[in-house]
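Given next, in structure tokens, is a single chain: the form predicted on its own.
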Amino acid sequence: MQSSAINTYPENDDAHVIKVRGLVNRFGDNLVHDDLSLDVRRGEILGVVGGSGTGKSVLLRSIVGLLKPAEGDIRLFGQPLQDVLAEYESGKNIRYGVMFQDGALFSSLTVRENIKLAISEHYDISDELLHPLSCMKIALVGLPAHAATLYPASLSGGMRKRAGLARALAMEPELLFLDEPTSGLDPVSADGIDQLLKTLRDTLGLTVFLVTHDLDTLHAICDRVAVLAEHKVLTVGPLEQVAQHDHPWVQEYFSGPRGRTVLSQYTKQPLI
């Protein structure tokens, strides 16, 4: 059974915060994306997976405006990406936040200073207000209060991820982009991040675009999964549906020993 790569919706609907159409990305002679299209629904956690070199992070960077594609149309909140970026840069309307791999914190700044910088970059706010705001974000992601004065080098991997998430949430965005939020973490720490993300989505009403390779994350928190292969979105849908696609990479990914174990754990189906 195969699921459709892209669901069709009226172009004037507001049920989706991300719409990508006809995206082409290439680096020299290396074609990464070719006529890629994808919709992300409001309020969902979408997990993006794919083999090495399929352009998962490239897609994320294109959508947030860090990489200009060769062709294609990207819209956020119904607006052309360039309009959203103009509002972002002017500080008028900061509607999305980004957490890169391993948090990407400034190593010379403490956790609190990293968060303060994210806010003060756009708004002229006194330190008297910045201090409690940054502490609130630190508490929001489950970090202890003393973590505020620590530098990234003093943090564990899980704490760095949470600190990076706190900075991504500094401007109270509606849309959150995450690049491998659980990579390099032990199972307990990874599960803690997964549950935090689900709680934040539910309590803050976030939409989450999540690049991952973690099967447990896909099962635990993702409403839908998009698979990148052959330069485009091969299929997108609920995980149990996507896992039945007959593409070789999909079968290898979901039908290997680890994939079958995770599937059986979450779907309560016996191993085959």
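Computed from a prediction, not measured in an experiment: that's the story for all the values here. Only the largest set of C-alpha atoms that superpose within 1.5 Å between the two forms is called the rigid core. Residue numbers count along the first chain shown, from 1. What changes on going to the form predicted in complex with its partner chain:
- Here D73 does not count as shifted, since its C-alpha moves by less than 2 Å between these two forms after the core is aligned.
- Relative to the superposed core, S120 undergoes a Cα shift of 2 Å or more between these two forms.
- After superposing the rigid core, the Cα of L143 is displaced by 2 Å or more between these two forms.
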The other form holds:
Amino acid sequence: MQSSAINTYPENDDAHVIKVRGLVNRFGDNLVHDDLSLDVRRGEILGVVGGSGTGKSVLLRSIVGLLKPAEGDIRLFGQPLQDVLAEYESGKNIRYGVMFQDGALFSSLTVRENIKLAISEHYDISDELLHPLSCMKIALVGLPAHAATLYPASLSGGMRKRAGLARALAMEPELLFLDEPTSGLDPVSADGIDQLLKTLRDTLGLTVFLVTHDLDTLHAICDRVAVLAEHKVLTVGPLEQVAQHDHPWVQEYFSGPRGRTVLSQYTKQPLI
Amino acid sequence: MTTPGIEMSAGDTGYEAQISGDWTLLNAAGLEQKISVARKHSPDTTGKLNLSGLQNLDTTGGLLLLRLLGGTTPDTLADMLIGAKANHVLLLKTICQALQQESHPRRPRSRGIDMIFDRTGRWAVDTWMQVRVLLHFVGVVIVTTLRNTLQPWRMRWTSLFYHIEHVGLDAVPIVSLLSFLVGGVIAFLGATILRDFGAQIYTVELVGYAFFREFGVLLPAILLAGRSGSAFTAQIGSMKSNEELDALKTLGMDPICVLVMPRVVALLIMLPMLSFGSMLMGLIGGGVVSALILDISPGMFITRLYENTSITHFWVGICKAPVFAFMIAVVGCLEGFKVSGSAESVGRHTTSAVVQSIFLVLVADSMFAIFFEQLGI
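Starting from the form predicted on its own above, please write out the structure of the form predicted in complex with its partner chain.
Next comes the full complex, and the chain you just saw is listed first.
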């Protein structure tokens, strides 16, 4: 399964949903990215890892246009980012969804209203359909039905993450950005999120850009892993290939006690 | 992008619906109608979907397809689909499973006369609870304060002086300016009205009485309610929503002692001082206007004030200051403790703190007025 999605799409330019070239980001004197380049293929789940402060979230924010990079060229769906953002401003053709680290739910709205907000803003859909639609999204991300009427303040951290995911999925995006979707979740919930992402990818052909620290997630669902270090993408590739990289951080990350456990499972299991 | 469509035809086991085009969120509005039309025209209640013409499908489209199909379970779903692609079947199954979970009923809303009773009742109970909470908090603060006066080494001196500076010293310019202006305005008023009686000289008494008895305390109290009461709520409230108060408790520190005490004591010390300053500035404002408009020289103003205004008026005014200070501080802190969860709640309680403390100050002031009137002071 690890590479099924990749194989179904040809290696042409059209297959790259995200193309980043020569990205430079700096805050004052602090250089975050220096000439960073990254490609994300259509239909794949890319895991982005890196130590604290290597600019994983900054990269995500640059790609979705929340942060204007100092230099560099970013293309989404083959279009320059500015064009995609211009379409966003007109409210049509919303093609990507973002799930923020702590959900970033609107605190004055219930979970259901959070999900419905963008749909009813941009589409003329009756409440008759909107109600079951929001129920379905809530159930899809594994939230209990009664969570629909709760306000974000009364949700647990894990529930907030799920609700954030449901909201990111509300506009039926082709491309999903996730900032640490499984951090702070119990292993069972984290597995649930992993499975959901995999199902969505397999059924909807979703492309997923995933910032994570979770080695289990990397192993379970990521087709490719990108390691951020030294201001750029150090290496990209399937997990077992990336784990061989001789950069000290990579070695420490994958051969620490947690890394070893996951990788040993990985080698024992046959590649489906 | 292709327009979606449904074509119904009668088969041996119920209808067979030919599905075509893109079933996506973009087309959802039109599809809803098409589905209701299709269902109306089909005599059969059950049937199958022919998905061979289906192109793009997302979760919204999936939900619509399942609605068209009526009740299905994930197990029987596969039998009802003809010519479906594997990923479409998988998606429909996932959605079907999600829908299997009990769906949450919409909460019935009470309407009309019911709603009036409902809301009035809730409001009454809520207000009663608020009053009880306030009284409880006042009690706790008083007990803690008394206990701490016996053990002065437990007072947080740094924190106390920090608040004295922010609550008192930093408020001096604005309180002074405001009092000066109001003093001038009162002198103007006096001049306009008293001139008709040839009694301009009584402007001195007017300004003196007004500032000693009322404005000298009310002005800084209202300013501090807006300036410091709200700050207390916001500070404590954001700590509450960040679980810092719980953290304090787990570290064996009493939030009342650590957070509330210094604020209450700082206000108790500073409001009387600010009131004194406010009285001075009000008199100066009145004096300046008198000198400019009424030809009452500053010397005469002072002499007249000294001879005709008893010191009792000053004591009547200044004795109210600690009471107001206590109210403002307690309401500000209590509203901070009431914050729950979100940042929005901090904002709501900050507003509520200002409104409540100004209300309480004015009510208390009128009660003082009646009290002193009865005593004949």
